[in-house]
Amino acid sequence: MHIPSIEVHKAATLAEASALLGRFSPDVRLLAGGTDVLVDLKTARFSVGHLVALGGIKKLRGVTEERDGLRIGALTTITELDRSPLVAGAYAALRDATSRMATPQVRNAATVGGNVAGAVPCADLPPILIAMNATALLSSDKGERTVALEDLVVGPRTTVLRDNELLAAVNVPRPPERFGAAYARFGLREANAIAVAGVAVALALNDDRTVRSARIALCAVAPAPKFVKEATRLLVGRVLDERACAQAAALAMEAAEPISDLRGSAEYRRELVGTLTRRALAAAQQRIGR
């Protein structure tokens, strides 16, 4: 395997990156951490004549606490996100994904933007970000727009990004009182295993322990991250007892669209969704405490 001859353009600003994307589209890809793009080029998953390198755009880096929540720059590496002191308290569920993703070497290079906008069905960050009601900040030389995370990815390696747009940041809103979230996933081994299935849950409870809000999102069991809206309608206003959790798990299983491949059959993945939903609900509730 080898990388074909490609012209690399180093963008110094978001506007410059956007202009280059628009100029060379569709014969262009973005280069950030390179953990997916370079492999795809080597294996001829796609072939392009141009890469736009984003490494020089400082505005795309870092995790910052804003008035309304966390801002995670698209060039922030998975390791940087995992080690950020801001990923604590109500935001700790993000570490459920970052701490188990790939290997340390990959996490040191892979970026949040690549994991999200790469639109790989088994990516670990999108489900927990969707559950936590995150939004994507999309930037172009024409301006910015915000898209809900559950609306960003529409299929395998397919997003709503326009030809001249790139993901600049992910914004995670400040969680409400009595909030807890969790991400549960299953891989075929502990290290460097792609998720066979994953389920993320975010809950907010009332003082009487009934559910004020609930969001459940799936990964690796559909062409795109799946937001299970039916589970929200089921859980709101109820106490999270065994029956409610079982019914939510059943709805998540019904919403899944798994395929059979070398990592597991569709039936196996669907059963995993039920088990992981119950685990994530329990972990999220435990994080809320009493």
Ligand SMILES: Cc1cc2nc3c(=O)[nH]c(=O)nc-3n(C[C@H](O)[C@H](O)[C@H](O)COP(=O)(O)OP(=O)(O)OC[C@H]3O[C@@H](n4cnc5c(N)ncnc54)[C@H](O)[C@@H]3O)c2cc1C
Given for the second form:
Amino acid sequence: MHIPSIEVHKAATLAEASALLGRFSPDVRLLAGGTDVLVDLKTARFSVGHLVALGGIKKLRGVTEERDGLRIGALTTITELDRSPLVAGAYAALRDATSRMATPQVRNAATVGGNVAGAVPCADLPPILIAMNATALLSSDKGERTVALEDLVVGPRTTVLRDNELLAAVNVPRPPERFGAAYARFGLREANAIAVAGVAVALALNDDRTVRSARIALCAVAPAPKFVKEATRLLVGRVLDERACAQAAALAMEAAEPISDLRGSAEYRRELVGTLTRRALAAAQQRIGR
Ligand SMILES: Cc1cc2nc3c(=O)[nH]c(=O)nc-3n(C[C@H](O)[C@H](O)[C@H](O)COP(=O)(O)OP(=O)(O)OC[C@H]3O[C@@H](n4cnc5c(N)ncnc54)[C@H](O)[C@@H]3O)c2cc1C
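Switch from the form predicted on its own, shown above, to the form predicted in complex with the named molecule and output its structure.
First the chain shown before, then all remaining chains and molecules of the complex.
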């Protein structure tokens, strides 16, 4: 299928991109790496008359270390994030997602902004970013605002972004002492298969190994990435023994709202959430060490 005739506008600055979005909304989409939007246009999932190309906005590229954590520019590709020397230590859990999604060719073009703000329910980065308490920096020609990553996506391909707003960066706060995170996902093949279900966990422990903080997030099992708030309440103050992990897995299964499709039934996905939660909890604990 061919892409229908579209006008592509190259934005040189964030303000210009925002103004173009405002001018052509709702007949417009952003073009970052194009790995989703061009497929959607080709398959007529939607049609628009205008694309605003972000490639010329240098400010949107790259991973930097700030006083309070990592700043990941929205135009940073998945490969660039995966290979960044700053994605080390406690931040290295991001690689559980970046190293396993899609293929090297797709990862070279696909951007963090497209993965997060594209709001596709099976996207791999949102759960680990939510578990790590990341925030989204939204920008428009009127200014900037910050939202918690778990509040950004509200449904399939639907976000809280206003007509003239775009995602400028994702900020991941500096992890505390005795912190470990992990993302466990299941796909029908080892490579180039989207997640049937994914679970991310981030934990910080006290010296006596009780839980100081815990965050669990899911993907591919609800219309939007799912932050399992109740798991935090359940785990804080406890030792992560078998019983606590089983209860957290049960909570995550309850929080999931899976559908049945060609990749698996709703029941199968719910079971996967339980298994992946236990795996991610074990991997996160292992990364904390003794
Ligand atoms: C073969 C194949 C396999 C794939 N496998 C996986 C996989 O395993 N896991 C996975 O998570 N994804 C997978 N994907 C999906 C895709 O590669 C990612 O979601 C990608 O990160 C999208 O980024 P992009 O830069 O290509 O976005 P684009 O296609 O350019 O844009 C996608 C959407 O995001 C919006 N957008 C882009 N940037 C911004 C921004 N800065 N602010 C606001 N909105 C923005 C656009 O308006 C558009 O609606 C796969 C894709 C393909 C083609």
